[in-house]
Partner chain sequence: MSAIQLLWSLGLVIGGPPLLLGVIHKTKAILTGRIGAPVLQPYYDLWKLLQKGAVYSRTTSWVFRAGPLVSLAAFLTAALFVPLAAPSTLLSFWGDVVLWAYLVGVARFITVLAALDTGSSFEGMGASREVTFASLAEPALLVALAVIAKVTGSVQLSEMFGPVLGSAWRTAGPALALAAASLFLVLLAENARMPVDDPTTHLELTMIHEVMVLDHGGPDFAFILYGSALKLFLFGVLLVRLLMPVHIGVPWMDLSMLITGLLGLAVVIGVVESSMARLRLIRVPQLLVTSGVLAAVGLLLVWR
Amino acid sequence: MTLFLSALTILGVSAGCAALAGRNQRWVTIWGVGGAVIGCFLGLMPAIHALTTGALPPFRAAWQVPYGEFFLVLDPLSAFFLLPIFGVSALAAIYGSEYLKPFSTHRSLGPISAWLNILIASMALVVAARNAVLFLVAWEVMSLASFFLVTFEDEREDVREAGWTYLVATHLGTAFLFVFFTLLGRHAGSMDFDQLTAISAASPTLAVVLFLLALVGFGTKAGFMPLHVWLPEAHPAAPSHVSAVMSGVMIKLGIYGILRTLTFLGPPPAWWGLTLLMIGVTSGVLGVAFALAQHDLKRLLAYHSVENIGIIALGMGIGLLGQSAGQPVMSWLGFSGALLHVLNHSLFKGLLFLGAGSVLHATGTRELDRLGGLFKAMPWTGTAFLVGATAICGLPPLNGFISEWLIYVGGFHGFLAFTTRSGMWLGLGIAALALIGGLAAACFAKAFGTVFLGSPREAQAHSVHEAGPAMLIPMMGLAGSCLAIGLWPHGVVQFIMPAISSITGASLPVDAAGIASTLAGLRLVSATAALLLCITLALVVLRRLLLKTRPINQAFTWGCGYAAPTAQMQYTASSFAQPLGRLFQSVLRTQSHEQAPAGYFPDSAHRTSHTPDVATTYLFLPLFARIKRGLEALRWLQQGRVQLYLLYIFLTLVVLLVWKLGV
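Output the coordinates of this single chain in the form predicted on its own.
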């Protein structure tokens, strides 16, 4: 625990020093990036120790806050979430040292470096906190730090709007968490987490209320549909290395909150699992459908976060169904798939956002329809992006396949075991997971093909350059991690076994033989995938050797035999996704504007499309408009006179005093 506290201290001190360094780029890098790397390295050591040997001794200190206590514990579940927090964040900080250089000419980089270190420290504190007040304080610091990071380019109106949307959404979620912890603490008579156990046995109604509050409060941070509205706004607005931390790591703390809540509530009823299953199906399918319709590369990636959070929720739903039905293997498979997907998503989504940042850094745009042919100029970035794209599609031999495979096997296990309605819902979940995988593959074929293949669509694309070492090394590290988990899945699953057991509530599943056969199947699949990878690499090398001594003619990509081909003849992101977009038109509600060609020799013709978020357009905007109209009736209270406001405060204090004396 000493190392963990040292890590928090270093992150905090380095944040203060980076903020004071202001415009001095050298000292900002030394304090901000250096502090982040050292702090994350120190934090990883106790996390790995706790994950392999069990919970570390708790740390308690007096804290002058009502009901609060500086109470920290690193158990296997906390330690597991610390791996992406410290691992991905350290790589993102290194990446940011080069990515932010163009901004240093006209703004101070000290604040963004400081807020990033504060965000890392607050996320670590959230998963280690064992007191509700401390948890909420860390949660709020995390939200505020990420808000200031999102609004880094605050001179842009779209960034300010994104920051405002994020601030409102995150505080609405926190309001539900305040109610959640208040009820929890009132029931247990303490705000310490070690006093909160098996509530469903003592008060089933309270357990239901707490479960629903946790779903909304933590689900808002995680990005469950339709609570995801802040996510496609905030992630594209933030600098790319911040997007990698927010999408790859921060939203997972919503998942952590739900998993930690489940350890308080005791044995779950089946409908809790079905609820998470349906949330997973909805978020997964709609998330990837909206991603398909996007023209902005970072916005596309943001919607894929919604999709992957859906996959994680689907796994948790299968795990809860297994728990409620007394099916330990199914429960283990569901939770292990969900937990491993948390780690996997942090790696490949962090990698994809860093890759998108390199594209933005080199070209100055993230509009898919303006990019093309970048692979020749940016082969390392293109390769890293391709690894991330393959991983997020759930294809072997990369890590995304492993976690989705565990969820598939868990779903099939339940589908065969259940003869009730739950079996039918599990079948729906399996079909939805297959649909999500297919749509994700189509979406990333569009994204990678449009950005890196074909020919440049605009003149500036001819002068792009590869990213520098400080940006490439973090991407290669994340790509290597994706491949390592894909090729060594059984070792990774056994490594995170203590965290899985802390959720399922057993040190070892009852049916150890079933788990052993699953791991054996995983080894076989992984070995086959590795063999295919080796054969593919061998064929690539053979092709190069055969073509080495032969003359090679090069022609315009997508030339198709035309005498004067142009880049406009190749597929754009919009045209590639149009057939699938039509399939989901009833949900996506894509709006198109076009000027059709007129006459025999038309001067111009164009077509543009825009896909607004349905939850924002048809749910939250009308809801907030109604609330605003309702509050108009109270405008008479706002007279602009300070004396009147002081009177309001005085009257409120009197009412509270009378209420308190009455109690």
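Keep in mind it's a predicted model, so treat the numbers as computed, not measured. Only the largest set of C-alpha atoms that superpose within 1.5 Å between the two forms is called the rigid core. Positions refer to the first chain, counted from 1. What changes on going to the form predicted in complex with the partner chain:
- Annotation: Cα of T652 displaced by at least 2 Å between the two forms, core superposition.
- Relative to the superposed rigid core, the position of the CA of R23 differs between the two forms by less than 2 Å.
- Fitting the two forms on the rigid core leaves the C-alpha of G599 displaced by at least 2 angstroms between the two forms.
Can you give me the structure for the form predicted in complex with the partner chain, which would complement the form predicted on its own we have just seen?
Since only the chain itself is given, any partners or molecules it might have are not part of what comes next.
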């Protein structure tokens, strides 16, 4: 615990020093990045320790905040979430040191470095906190720090807009959490988490209310459809390494919140599981459908976070269903898939955002239809991005497949065991997972294909260059971890086993035989992955032998006899996704404006399309407009005269006095 506290201290102090260093870029890097790396390294050690040996002794210190106590525990679940928090954030901080260099000419980099370190520290505090007040404070610091990170380029209007959307969304979510923790505290008579157990046995109604509140409050941070509206705004606006931390790590704390809540609530009824399953299906399918319709690389990645959170929710739903039906193996499979997907998503989504950042750094644009052919100039970034893309599509031999496999097998397990109607829903979940997989592969074929493959669509404004070592090394690290988990899944699952059993173990007996057979299956998955790589290598050798004595020529791409192809004739991202977009037109509601060519010698023609978020356009904007109209009726209260306001205060005091004394 000392190590953990010193990690937090180092992160805090280095943030202060980086902020003070202000415009001196060298010192900012030394303090900010150095502090982040050392702090994260120190923090990882107790996390790994707690995962391998069980909970560390708790840390309590009195605090002058009412109901508050500085109460920290590192149990396996917290320790598990610390892995991405410290691991991915440290790599992102290193990446940021080079990525931000171009900005240093016209602005001070001190604040952004400082806020990043504060964000890392507050995230670590969120998962370690065991007192509701401390938790909420850490949660707010986390939200505010990320707000300031999102609005880094605050001279741009769209960035300010995105920042406000994020701030409103996160605070609405926090409002639900306030109610949630107040109810919890009233029920238990204490704000400490260790006083809260098995609420559903004592008071089922309260448990239902708490579950729903947690779903909305934490779900806003996690990005469940339709609470995801801030995600596609905030992720593209933030600098890329910040997007990597926010999307890879921060939104997972919403998942952490729900999992932690589940440990208080006691035995779940089946409909909780079904609710999460449905949330998972909706977020997953719609998230990837909207991703397909995007033209902006980072916006596309942001929608994929919605999709992956959906997959995680699907896993949790299967886990809860298993728990309520008394199926330990199914529950274990669902939760282990969900947890492993949390880790996996932080790795490959972090990697993809860093890759997108390198593209932006090199070309100055995120628009897919203006990029192309970057593989030649940026081979390493391209390869790392390809690894991330394959992983996020859930394809073997990478890590995404492992967690999706666990969720699939968990779903099948219940599907075969259940005779009730929830078995049918599991069938729907399996079909949805397959659809998500297919659409994700389509979307990343589009993203990777239009950015890196083919030939450049426009003469680039800047000279395109490969990212420097400080940007490449973090990407390589993340790509390597993706491959490592894909090739060695049973080891990783065994490593995180304590975290899985801390969720499932509470109410179900452990089915050791079932888990052992899953692990044996994972061993064969890894053997198959290795075999796939070996056969590929053998074929490479075979082709080399075949071509050894024969001519290998270079030529143009075959254009069906057309001799002067240009880069403009390539398929664009929009045209690639068009057939799928049409299939989903009823939800996507893509708007297009076009001026068709007319006459014998048409001089100008254009076509633009835009896919606004369906939840923003049809749910939140009308809702907020209605609230605004309703509140306009109260406008007469606000006259702008100070005397009147003093009168309001006086009247309020009188009313309160009468209320308290008058009875």
